Structures are given as structure tokens and as C-alpha cells.
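Read the single chain below, which is given as C-alpha cells and is the form predicted on its own.
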Amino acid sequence: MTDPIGAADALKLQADFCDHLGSPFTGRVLRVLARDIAMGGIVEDLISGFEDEPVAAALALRVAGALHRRALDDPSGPLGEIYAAAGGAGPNDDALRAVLVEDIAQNRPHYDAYLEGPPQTNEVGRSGVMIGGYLSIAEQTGLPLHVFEIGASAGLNLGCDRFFYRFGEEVWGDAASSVSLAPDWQGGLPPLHADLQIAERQGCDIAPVDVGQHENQRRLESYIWPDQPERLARLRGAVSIAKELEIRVIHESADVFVEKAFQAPAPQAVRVIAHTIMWQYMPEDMQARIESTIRQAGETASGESPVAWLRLEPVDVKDPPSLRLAVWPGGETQELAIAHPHGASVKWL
């Protein structure tokens, strides 16, 4: 059982981070979220027999997911009506409890389900970093690119080269996509005129979605916070292009998915390992062995073959995420650039 002091804490531990990314709505429910804990309430009862670490399982945003998808699929409703305006003013903090409650209290089955299951998120806002790194492998392989994304979810960012981008005053791709990125730049500019083609595109997750399937669009859709709309826009663009490419995610895990990558006979193609915001969720054997597999491909890998390891991380837990590159035949890691975990901004090195 969740000790109450330890679930309120999580809550408001999350409340910051929110603050920190852009979503203050999202920062004020968990906050009355964990009074409601302090107060006995039903939110108390609500997480009494979630057994995981709060922190680690990420219990406030299983939380804030279901509430808002409570409120995305009853939007004339009184939550879907204050969710629907959460970049405004809104309610007082106990005008706002009241209405929370009430919902849960109404609804539970349908918040004890979303507690079962851990948060799924996509967040296309990476491609905007990512992008980069797929251009320095073309420019610097002149080859085309077998992408190989471990933690996946619904695969959106593998469409990443259908996106259109703006860093700056420069712009590259196509200016009729439906998705549409331009972070804030600093710094100078990845290879723009990098012949990039993504021959190739799979991915992997201990939990893919399809997003063939409304239903798991929705729950993507309930992870995204509600007073980022554009971000909310942006993943409705990424699914239709996913649908439009076929792009499917099996069910595996990292570190067999990346073994079973460099199992096939090498191609005329660069073979690159991409993963975003996901290593430090995995247990250090699972990444020891990613890593081993990756570093031993490379020692074989040659000029027309060649590795890449792409990854969008934060070096340590308190760092901003850093986009690192490596290439063999080499190997040595480069250091791209800097970014927001969604993306927002990126300091090109």
C-alpha cells in the first residue's frame, strides 16, 4: 500500500516539474490533488492500494492522465469544461477540488483503471532535436538511414522526416506537413543540406501503441497537458502520418530488440539506435547490455555499413537532456546539442 504522505508528496514533487515545463494548470490539480491526500479524502482512497513507488511509477501523471481524459471525453461536462479553458483563470483551488472529487468519486472504475497502467507519452516536440541528429549521420555517412528506436511508444517521432521545422530563420522540410516544429533556437545549425533518407523505420516498447486504434490515440492524447494545446495538435498530426507510413511498434524489450538489429546481414545503410527520455528507466543491466551490443556492432561496422547510436538523455538525472551522437566506424561520442525534455528549445553546440 502507498503511504498517504509519500503519494501527496509525489503529487506535489510532480506539481514542480510541471511548473518547470510549461504547464501550471497541470502543477495547481496535483497540488489540490495532494490537499485532497492531507485532507482524508477520496483521493486518499483512490491511491491506497497502488503498490509501486509513487515517484518511480510515476503515480501523479497516471493521476493527471485519467482526469484529463475524463475531461476530453465529457467535454461539456463540468471537468471537461474547466479543462477546456485551463490556460485561463478558471476556479479557485476549492471550486477546483470540488469538481475533481466529484468527478472521481462518479468515475472510479474508470481512475483505478488508468492507476493499473503506467503513463504512455510521445512527445513529437523531440523530433525538433532529433532531426539534427539524423542529418549529421546522413551528412557524414552520405548513406541512408535504417532507424532502430528503442522505447517507441506509438513510434511518431520514426515519421520525423515528413515533419516541417523552423530553427530560426532557416526552415527544412515539407512546409505542407501536418506537423509543424520550431523550438527556441540558440547556437549554430545542424546539416540542413544533408541528403537524409530514412530507408528503414522500427521501433520497440515493453508496452507499444497503435494507434490504429482510437482508443490508444485517446490515452496519448490524455497524457499530453492540457494547457500545451499546441502540443496536443502536434500529436494528431504525428498519428496521421504514422498511419500514412504503416509505422508499427512490437512489443519488446530494448535490449532484445537492439541484439535482433544487428542480427540481419549488414545493409549499404547506416544502422541507427535512436531512444529519447527513456534510459534512465531501465534497470543498468538492461542499458550495460544495450550498450555492449551497440559498441560490439560497431567494431565490425565499416564504411559502407556503418553504426550510429543516437540518444537524447540527460547525462545525470538533475541535467538538461543532452542529444549525443556516435558513429563507427570511430565511435567517438559527439555532443550535439542541449535541449527541453519536450523539445520547446534546443541550443544547437
Ligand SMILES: C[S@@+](CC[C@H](N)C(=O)[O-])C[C@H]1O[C@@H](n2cnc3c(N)ncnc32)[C@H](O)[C@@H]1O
Given for the second form:
Amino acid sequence: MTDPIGAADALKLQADFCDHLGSPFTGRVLRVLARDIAMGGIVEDLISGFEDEPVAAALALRVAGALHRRALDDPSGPLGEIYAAAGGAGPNDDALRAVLVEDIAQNRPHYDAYLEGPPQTNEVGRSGVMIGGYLSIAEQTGLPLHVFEIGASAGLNLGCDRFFYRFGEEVWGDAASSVSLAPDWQGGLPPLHADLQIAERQGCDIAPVDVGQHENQRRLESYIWPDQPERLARLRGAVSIAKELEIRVIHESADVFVEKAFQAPAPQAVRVIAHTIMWQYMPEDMQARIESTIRQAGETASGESPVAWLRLEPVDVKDPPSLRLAVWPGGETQELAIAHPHGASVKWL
Ligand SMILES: C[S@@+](CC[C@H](N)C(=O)[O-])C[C@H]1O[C@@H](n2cnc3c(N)ncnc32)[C@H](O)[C@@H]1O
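Would you mind giving the form predicted together with the named molecule, to go alongside the form predicted on its own above?
Up next: the whole complex, starting with the chain shown before.
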């Protein structure tokens, strides 16, 4: 049986993160659910069986995703109406709890099934940081890029060169793009004049999301917080670009994929291993193997066939993500930026 205090605390902890990351609505929903657990309500029963969840926060995210999914699928129902107005004041906590609890009771098979699967996200906002790294690679090598993204989810950030960006007073990209990103920008600018050509793009994931199937796109949408409609809009825009570019993410573990990326030479192109917020999900021995494969490829890299490693990851899990780049020959790590986990703000160093 789930420890009711532990489960409620896990929801409250994630609620604080949601507040901090700009979703007070999700924060409020999770606190209301935590109160239901403390009162011995249906939420305690819903999450029982997940007490061994290694990352308690992921359970909270799955519950939040399951509720949002129901709201997206039934927009004119009581839950859908509250979620559609999520940015406003909405009902008081008691009324909100009544609607949440009723929806869970009426649609229990949906909630049970949703909790079984991992959260699935592909945060397009991270392109607002990564694009500066790709521009830096283009500037430093003067060559087209072959991008290999590990843990790419649906591969939406592999279309980043087709998006439009506003960096303070400066802009970059296709003004007519269906994805427009304007992170809150501090510090200097990436080399916007660089001639960025992404000649090849490939992605891998151990749970790739094929957005060609509507069900999968909906699942990604459900993990966007309902009071962040701009994130939902750019997800949908990025899905249409990914379809146009026919981006495919193969089902493969990152260590195998990175080895294969270096098997065939790529003359007159720079091979880039890229990743965003996925490193922490791999065991340490796999991390070490991947790093060693990249460094070995770096040792044999030349000016006509360089190698780059571009990563947006926290150095320590508690830190904000930082954008780091290494380009071989040379291979010195360059600290390019510090960013909000979803790319909402960027400090270019
Ligand atoms: C938090 S998501 C980030 C997805 C995407 N990079 C983004 O920033 O939106 C982490 C991703 O890493 C993937 N992943 C975890 N371990 C992996 C591995 N060993 N090889 C490939 N992908 C992995 C997960 O399936 C998931 O899609």
C-alpha cells in the first residue's frame, strides 16, 4: 500500500517545481490531489502500486498528463472546460477537487493505463538554446552539419534550422515558420551570421515517438502544462515541420547509435552528436561508453572531417542546464550558455 504521506509529498514537491517553471495551474492541481490523498480519497487508490517509483516526480507528471489528456479529448466536459481556461482564476480548490476526482472515478481505465507508461515529452523550446550551438559549430568548422541526436523523442528539435528565433533585438531563421521562439535573452549573441547547413539529421531513442500517428502527438501534448498554450502551439508547429522533413527517430539505444554514427567517414561535413535533457536517464557505464566513443572519434578527426559534441544538460542534476560544445580537432569544452530547462530564458556566456 502506498505511503499516503510519501505520495502526497511527492506531488507537493513536483507542484513547487511546476510553480517555479511557470505552471501555477499544474502546481495547484497537484496540491489538490495531494490533499485528496491526505483525506484518503480516490487519488491514493489510483497511485497505489507505484510506491517503488524511483523518481517520485515522474509519477506526479504522469498523473498531471493523464488529467490533461482527458481534458484534450473531452474539451466540452467539466474537466475540459476548466483546463481550457487554465490561465485564469478558475474554480476554488474544493470545486476543482470535485471535478478531478469525478473524472478519475468515471474514467478509471484511462488513468490506470496512462500511469503505466513513462512521461513522453519533446520540448521544442530547447531549440532556442541549441540553435546557438549549431551556429557556433558552423562558424568554427565552415562545414555542413550531419546531426545525430540521441534521446531525440519525436525528433522535433532536429528541425531547429527551420524555426524562427528572436534573440533580444536580433532575429534569425524563417519568419514564416510555424515555430517561433523568443527566449528571454541575456548576455552576448551566438554567431548569427554563420552559414548553418544541416545536410543530414538522424535521431535515436529507446522509446521513439512517431508523431505520424495522432495518438502519439496527443500524448506529447498531454505532457505540456495546460496554462502554457505557447508551448502547445510550437509543439504542433514543430510536428508539421518534422513531417515535412520526414524526420524519423530510430528505436536504438544511444551508445549503439553513437558508435554507428562514426562508422562511415563524413568528408567535408562535421559529425555532431547532440542531446538535450537525456543524459541523466542513462546508467553511468553507458554515459562513459558514449563519451569514450566520441573522444576516440575526436582523436582521428581532421579539419575536413571534424567531430562535435553539443549538449544541453545540467552538469549536476540540481543545476540549470548548460550548453556545452566541444569540437575536434582540439576538443576543448566551451561553455556557451546557461538556460531554463524548457529554454524559456537563456544566458549566453
Ligand atoms: C526528458 S526526455 C528528453 C527528450 C528530448 N531530448 C527533449 O529534450 O525534448 C529523455 C529522453 O531520453 C530517452 N532515453 C533515455 N535513455 C536512453 C537511451 N539509453 N538511449 C536513447 N534514448 C534514451 C527517453 O526515452 C526520452 O525520450
